[in-house]
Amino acid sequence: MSKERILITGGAGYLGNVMTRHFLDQGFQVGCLDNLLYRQDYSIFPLAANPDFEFIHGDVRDKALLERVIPRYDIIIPLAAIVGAPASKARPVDTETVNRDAIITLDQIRSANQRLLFPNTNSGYGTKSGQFECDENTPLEPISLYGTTKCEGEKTLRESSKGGVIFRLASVFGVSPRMRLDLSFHSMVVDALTKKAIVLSEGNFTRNYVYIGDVAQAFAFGIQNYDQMNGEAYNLGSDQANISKNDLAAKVAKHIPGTQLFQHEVERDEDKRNYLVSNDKLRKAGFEAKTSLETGIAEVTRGVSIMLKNNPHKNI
């Protein structure tokens, strides 16, 4: 029996690196399409030893490339994106053309029998209305360009006759071969280790978090249960990880003794998201993210401690 083939765009990125390895371990053939924007070739170089791994150097905005590559795969996971409010604000054109326009092109090219699993962000809720508790029926009211373009990508796929499974991801944490230290969870650990201090702005804001390994497993679950989940959106986070920035920082400080917490009296959070997200729909479908924040803090602390022996910012 031939192996199923998965195309992961952005497969050399923070999440893509972990997901690529996960699916190779699960016995799939994996194609990684990435432009190596962050020079992260080092992170996927070891995978060249695996005959089931294929690297495709290119940009997801290259329509001719997509037309050649996409038909060869059974499953498509479009991870390539400009991620986060600060990065999107700094690169608005790239954000719109990668996060939205490339998804439109991909949907035009793919066939109806190709399964697609799309990662949106739960920052799409935005909650301009002030709604605090969110589930999949909560209106999408993105605040940032990042949230807006990802939600536009989701809209394209949900309106497509070809179907797809949507995961609205919580803020991801955990170690990856292409590590990101700019993620809020990780930056707290970096500051605790290097400065023995974490400075918070609007620390009462509540966010939802999810472990990177749980995300990979959720996508695998989505492939296994694609027919039942097709056409639906699911929040992908941990109910145990709905937590304020203050409380998360306190957990980091407990793990790294001597860390002090401070509130910034002037600075305000540019991405004003404050909500409690329900992951009940995905749990009822049969999957639950279970890795705790404490486990993640310990893992990231070990990883960052190694990076600090060299240059902690070289692969942000």
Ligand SMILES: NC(=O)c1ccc[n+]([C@@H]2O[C@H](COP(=O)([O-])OP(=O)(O)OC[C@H]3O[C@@H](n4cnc5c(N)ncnc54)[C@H](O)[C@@H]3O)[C@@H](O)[C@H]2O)c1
Given for the second form:
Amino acid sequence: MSKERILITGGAGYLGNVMTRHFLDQGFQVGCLDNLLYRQDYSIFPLAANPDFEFIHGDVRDKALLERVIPRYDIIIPLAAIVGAPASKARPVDTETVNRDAIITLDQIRSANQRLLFPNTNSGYGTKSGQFECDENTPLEPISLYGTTKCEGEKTLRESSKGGVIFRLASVFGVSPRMRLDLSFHSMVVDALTKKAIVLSEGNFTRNYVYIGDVAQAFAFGIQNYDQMNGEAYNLGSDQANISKNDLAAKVAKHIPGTQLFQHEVERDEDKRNYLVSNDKLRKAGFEAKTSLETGIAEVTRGVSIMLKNNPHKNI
Ligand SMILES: NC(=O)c1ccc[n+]([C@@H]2O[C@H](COP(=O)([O-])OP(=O)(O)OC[C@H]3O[C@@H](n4cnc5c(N)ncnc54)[C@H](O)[C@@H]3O)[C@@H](O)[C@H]2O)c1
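In place of the form predicted on its own, output the structure of the form predicted together with this ligand.
The next block holds the full complex; its first chain is the one shown before.
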């Protein structure tokens, strides 16, 4: 039987690197379409040893390229994006054209029998209404350009007659060949290791987190159960990782002794994220993210420590 083919746009990114390896291990052929925005060729090039891996260097805004590439695949996972509120603020035009417009183009080109799984962020929950307990029926009210364009991407796909499975991701943690130290979980570990201090703004705000390996497994679950899940959006986070920034920082400090915690009196959380997210719908569908925060803190501490050893100026 021939292998199924998955196209992962943004496959050389933080999540993409882990997902690409996961699906190759599962016996899929994986095509990774990425413009290597962060010059992260080092992260993906060892995969050239695997004949089931193909790298397509290009831009998801290149319609002619999408028209050539997309028909060759059974499954599409569009990860390519300008990710996070600060990055989007710095690159507003790229954010609109990559996060929203390229998804509209992709939707026009794909066919109804190609399965599609899309990662949105859950960062739009409760931001304006102040609703604390959120499930998939809670309106998404994104504040940042990042959140707005990702939600526009989700809307395009949910209104499409071609279907798709949407995952609304919590904030991800865990190591990847393309490491993102800007993620809030990771920056706490970096600060604990380099400054022996974590400074929290609005530390009482509760967020939801999820381990990177659990995200890859959830997407694999979505492929296996596509017919049952098609057309729906699912929160993807860990229930035991609905936690305030203060409590997460305390766990990091427990793991890295000598770390002191401080509250920033002036700085405010740009995303206004303060919510308790229900992951019941995905659990009822049959998948649960189970990796603990403690496991993630230990893993990220080991990973960041290696990066620090290679950087005598600790300027990471
Ligand atoms: N990491 C998280 O916590 C998180 C949470 C919710 C949703 N997501 C979503 O998951 C996806 C991946 O996020 P990530 O954390 O891996 O970020 P990332 O920045 O590491 O990955 C994005 C990838 O897209 C590529 N890219 C950017 N612009 C491109 C373009 N024009 N053409 C082709 N490739 C392009 C980049 O080179 C990079 O490899 C994004 O869609 C993001 O919105 C991530």
